[in-house]
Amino acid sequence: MIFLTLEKKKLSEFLDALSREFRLVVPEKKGEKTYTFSHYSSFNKVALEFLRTILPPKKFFFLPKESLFNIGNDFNINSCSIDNADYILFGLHPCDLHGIDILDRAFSYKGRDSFYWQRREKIGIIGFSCLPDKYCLCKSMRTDFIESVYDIFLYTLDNVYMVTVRTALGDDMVRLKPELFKECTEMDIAEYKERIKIRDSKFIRIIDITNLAELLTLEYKSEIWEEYSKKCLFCGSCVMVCPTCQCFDVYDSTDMISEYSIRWRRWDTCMRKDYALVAGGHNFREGRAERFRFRYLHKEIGFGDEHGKPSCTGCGRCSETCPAGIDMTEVVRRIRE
């Protein structure tokens, strides 16, 4: 791991150099308060002030909809092509980097998902620091800092970025414009330490996750699940914007013109009533309260038991997006009380 500095005014030159060698994806402003990841066109469109995009970066690794294979009249199975171009994703905050780490674990469990990993291994990542707003829970979820997943990380100081180079690909990116990067000074290090303290003090939304898995299990039959399930619209918005949800549906379609049948997979949600419906008509989670409760239990217990960490990154997207105004911190507080 190497630490360097990059002057803020020279960031545009660095991104321009990256865009000539890779497909560079950056955050851009799309509405009054909305942001999305888009292909880089010019530096003045890069939204350095953004906090969270509408959809998380998982959409580049785990596509909202993708074809898995097709079968022709000859009954031969043909693999569908995957875009193997080299991408660089710029501007990912620590919570979204933790989200990618969680997806890496999920799509490697008991075998690697080839569709996911063919994209994942072709995409470089540049992390970027941020300051929390009223929805951020990353400090409580212990995802406000990260030491893996990224190739380069830029931490904002007054006049420069503290640059952490973690991988060989990150080193290759730096070598595209080596003259832009300098050694860290003692003043840079001191300012970096002070910035961390300032950032910690800005978190206003705190949730106590101590023994949360045990409490959720003990309160499995709590009336709170029924109460919130009556408020929930089960629209699936929280799942669609979640950086770690990986539920999907598989279905087939037939094109009568090309005479091909295609197998697809697309994002799905455990909040949908038919998701747990199986052959024979049995539904494991037919009730509203059961579906609402399952999402919380799976995030904290199910994924944690299998992969060693809960799958909530505290990004705040679900609370910000929910049309019914359901706040995860409020649900957990009620359960704890």
Given for the second form:
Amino acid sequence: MIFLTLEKKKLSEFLDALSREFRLVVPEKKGEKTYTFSHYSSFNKVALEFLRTILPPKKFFFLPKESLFNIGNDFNINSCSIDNADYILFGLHPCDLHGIDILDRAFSYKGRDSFYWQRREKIGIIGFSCLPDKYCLCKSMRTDFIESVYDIFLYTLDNVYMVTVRTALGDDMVRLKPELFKECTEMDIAEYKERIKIRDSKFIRIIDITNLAELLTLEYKSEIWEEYSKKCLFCGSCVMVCPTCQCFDVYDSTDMISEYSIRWRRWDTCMRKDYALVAGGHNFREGRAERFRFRYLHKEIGFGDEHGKPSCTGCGRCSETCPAGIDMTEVVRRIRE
Amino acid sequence: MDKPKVGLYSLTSCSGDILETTNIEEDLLTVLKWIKVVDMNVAMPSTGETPDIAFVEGAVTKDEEIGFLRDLRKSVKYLIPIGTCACTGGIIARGPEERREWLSDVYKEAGEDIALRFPRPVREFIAIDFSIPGCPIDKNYFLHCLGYLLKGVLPEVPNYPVCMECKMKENECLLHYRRLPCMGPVTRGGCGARQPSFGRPCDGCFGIYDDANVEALKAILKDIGLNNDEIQKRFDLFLERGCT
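Which structure goes with the form predicted in complex with the partner chain, now that we have seen the form predicted alone?
Entire complex below, previous chain first.
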């Protein structure tokens, strides 16, 4: 790991250089209040002020919908070749980096998911520091720092970015324009330390996740689940935007046009009634309250049992996105009370 | 082997659904490699042959339409209502009480002579195999279903809300961020979030999906400033008459 600095006004030169060598993806403004990771077109469209995009970066390697293989009229199975997936994703905050770490674990648990990894392995990542808003829970979820996943990470200081170079790919990126980067000075280091303190003081919401798995188990029969399930639309928005939700449905289509039958996988959600429906008509989670509860249990307990940490990264997307205004911190607070 | 014969028939409707099937344009010739169209009144004269697969658009408003449907059902392998009117009665099945008044408003004296049955969906008169909702239907989903039928398999009907497809397209939520009365959260998906992708709130033309939390959406619509009347109107348009 090496530390360098990049003058803020030189960032455009660096991104331009990157975009000539790689498929660069950057945060851009989407609507009035939302952002999205999009293909880089020009520096003045890069939304450095963004906090969270509608969809997390998982959309680049765990696609909303992808074909797994197809079968032609000759009954041969053809694997679907992947498109150009060698992206450099710029601007990922620590929560999203943790989200990728969690997906990496999920898609390698008891066997590697080749569809995930054939894209994931080609992707380079540039982390980017941020200041929290009222939905940010990374401090509470202990995901406000990360030492893995990224290739380089940019910390915003007053006049420069402090650049952490972690991998060989990160080194390659920096070497595209070595003249832009300087050694870290003692003043930079002091400023970095100061910035971390400032960020720590800016968290608006803090939740206590100590023994949360136990509390959720103890409150399995709580009335809270029933109450929230009346308010919840079960629209699946929270799942689609979650950086760690990884469930998918598998289905086939027979396409008259291409003369292939295609097997697809598409994002799915445990909030959906048919999700836990099995052959014979039994449904493991038919009731709405059961489904509402399940998502919390899986984030905190289900994933934690296997991987030793909850699979919520505190990015705040579910709380910000929910059309019914259900706030995950509120649910957790009420469980604790 | 002879190509499977397909017929597209209109009951009382705007013909929008059959018209939509002609919009496959660039793929039309490929599709015609696999099927023979025997009836499609917007595009060709009938060949007089009996189809294997019949698609029916429009609501039932006349007695002769009931007889037509019963005969058709006896002769075809698959009968599939297409479009919202055929699936639920559609837009024309609004206002059972105000109907008389509307007719005389629009058609003046001539309206008094219009003696139509109240528009009803196809499935109330004959057995259907499944239905393809939408106002109009989605041409790609129509092709998807046709592909299944040609292989002798009934396609799965999407049973998830429009929101899921809307999020996958990464649209800014119209209900949440722009406080527009979007019916996406209770509406059956399958259209690829057609309206929200163009910044227009979903009107619910695919009907309510099986697990829709209607009360929760009504509470939100109230919260964004709609009164009870306005909320009822939103549901009256397509949704309150059930689903496919």
